[in-house]
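Next up: a single chain in structure tokens, the form predicted alone.
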Amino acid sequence: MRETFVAGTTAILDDDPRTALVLADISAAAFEPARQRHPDRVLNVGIRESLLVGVAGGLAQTGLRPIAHTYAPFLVERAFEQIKLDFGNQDGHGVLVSVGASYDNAQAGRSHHAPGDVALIDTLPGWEIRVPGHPDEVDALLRQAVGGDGSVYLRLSTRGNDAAHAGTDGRLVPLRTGRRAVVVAVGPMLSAVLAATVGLDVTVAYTNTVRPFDAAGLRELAGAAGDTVVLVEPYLAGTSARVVDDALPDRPHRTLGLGVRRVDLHRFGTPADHDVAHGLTPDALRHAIADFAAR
């Protein structure tokens, strides 16, 4: 994904003079020649994450549109007071495009996991989220995003599905149907959860934009299945139930969060490591489906 990101960056920033990109060193060297034929706006500011998002706060009350990227837990958890005062509080806009995700570098330790970064931007009022699964899902988001005014959260991942099932319309988008239950897949969560409800009898629905979320597309899926709704996300566990419950205040309804646990783990070990830690192999989710589905 970060590769698709690099490579539409570079041509928004040749065919459209508003752009302009902030780095704080990740992905430098990939943006090495588009920083030599923009230099003006292509920034590195360093590892100065806080100065990353002020500076890109900064270019869009020039009315520039500003794309400011690094790692998710240093673009989001660390740089987050500038987020909410240089963009919200300022009425600035732009787009954050991070790497990373979850734990996609779990050996480098706790410092470089995002676990929380969609619940944070979910605090601020206006932002859209995007959580592309496939790297051809990418460079539609990126374009939609800066040729939109508003703000935009991209978060990219190492890791991804089988295929690139949505667009940009932000719809759910209904892979398999079933009546016991409605199961949300979140961006590189699918190719797990369709592993995992093989032979269940549950509605399987693919997104790549949680914020806004599809409420009439779930209103309309959960009605066929028992209003029993399961939202697999990866990042933190529960992240996006307060949207099921704004999407049927109207009808008694069940939900299940799936999505990385709330524990501080200790021994970083691999990706892998930590998907049997927080319960989202295709076993464990599976286990977890099933048993909700059946009660």
The other form holds:
Amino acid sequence: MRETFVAGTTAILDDDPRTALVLADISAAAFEPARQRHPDRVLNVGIRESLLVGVAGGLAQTGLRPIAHTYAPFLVERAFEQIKLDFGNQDGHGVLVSVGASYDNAQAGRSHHAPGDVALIDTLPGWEIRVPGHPDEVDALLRQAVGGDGSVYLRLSTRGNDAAHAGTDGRLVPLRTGRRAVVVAVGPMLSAVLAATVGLDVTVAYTNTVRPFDAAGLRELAGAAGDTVVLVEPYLAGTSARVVDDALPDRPHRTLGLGVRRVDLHRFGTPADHDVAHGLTPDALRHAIADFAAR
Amino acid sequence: MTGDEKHEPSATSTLDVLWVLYDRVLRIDPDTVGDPARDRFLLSKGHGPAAYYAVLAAKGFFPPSWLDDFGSYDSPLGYHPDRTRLPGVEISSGSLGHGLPLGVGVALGLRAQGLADARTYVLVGDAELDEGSNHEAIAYAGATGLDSLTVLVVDNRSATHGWPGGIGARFAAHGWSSATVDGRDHRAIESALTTPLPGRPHVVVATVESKS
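Now that the form predicted alone has been shown, please provide the structure of the form predicted together with its partner chain.
Up next: the whole complex, starting with the chain shown before.
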């Protein structure tokens, strides 16, 4: 996904003089050709993430469309107050693009893991949150984000599904139909969810857009599945539970939020090792989904 | 102004430099607040905005009668400025350490759009420089020769541990041009603000009476 992002952003910078890219060393080498062509609009501030977001906020105040990019924990967690104040409180807007996801670089340890990034951004009003599940989904999401005038968080990962399954309209995409529950797979979780639900009487719906969430689509799908909803998200478990409540305020419903657990494992290894620890393997998901749907 | 203003030393320390900025230096007035080529002034030290509001009102950015309602729910004048509520305010501030990084971005954005004559001024306090985000901005602006940026440090010696070696020296170490003036001397403030060195960002340290 990062390669797609680099290619897409480079092309956008070439085409649109209204755009600017701010980096904090991460991915700087990949953007060097773009920096050489647009030295005033491709800015590497060094390993200074607070400045990264502050500068992006300042660029927005002059009418430019900034894209700020670095590793997820440094972009969202370290610079969170800058996101809150230097964009939101200024009534300014831009595009944040992260790499690293929850634990793409599992061996690097907790400092490089960011399972809470989406939950943090979700505390801020008005942000769109896009979580592509395949490299082929990235370019369209990127272009829509940069071409708009709102604030967008685009969360890239080294992990993904076997194929692209959604565009940019933000709607839930039903891939299977069942009666016992609707299982919403977000971004890179889809392949695991499809494997986990083989033979289960559940609807599987995919999305790469969690804010704004397709509430109308969920109402329709949940209504045909006993208003039983399972969220499978590649970040903090339960992050989108509130949007399920918001979508179904007038109907009794049950919600199970699956995702990264609230625990610091103090472990390294591979992303697959962490999937095991967080119950996100197909087998673990199948057990959790089947058990919840049967209650 | 009425009510519990708070941060009175923070406000009174900035009154003279703010007046000089708006009266003699900044290329901005109530009729040009939307002009892309205007100078920008960013009050990073949003604490104690009473002086800022008074100067803006005196210069016609809003009616002086608004001052009477300072801090009330519907007033556009809060204890920290809100750019969405008050004409002429470039940034919302309050939390320290945001204005200078934002100012670097504003200066870069103006440069990228060919608005080379528009200068960006940021006012910070000496205590505010304790915030590490400022030093990210100071280092980067110096390294990149961002010479359309001027920082005005109002020094009332309120930083908890002070600035051994001097504030100007901290900026100069990163390639800034530096001047230190009496923060009550209008001519000296004007002269220092209007004589930056080409190729370097510029800092003016305006010393005023100690907060204590």
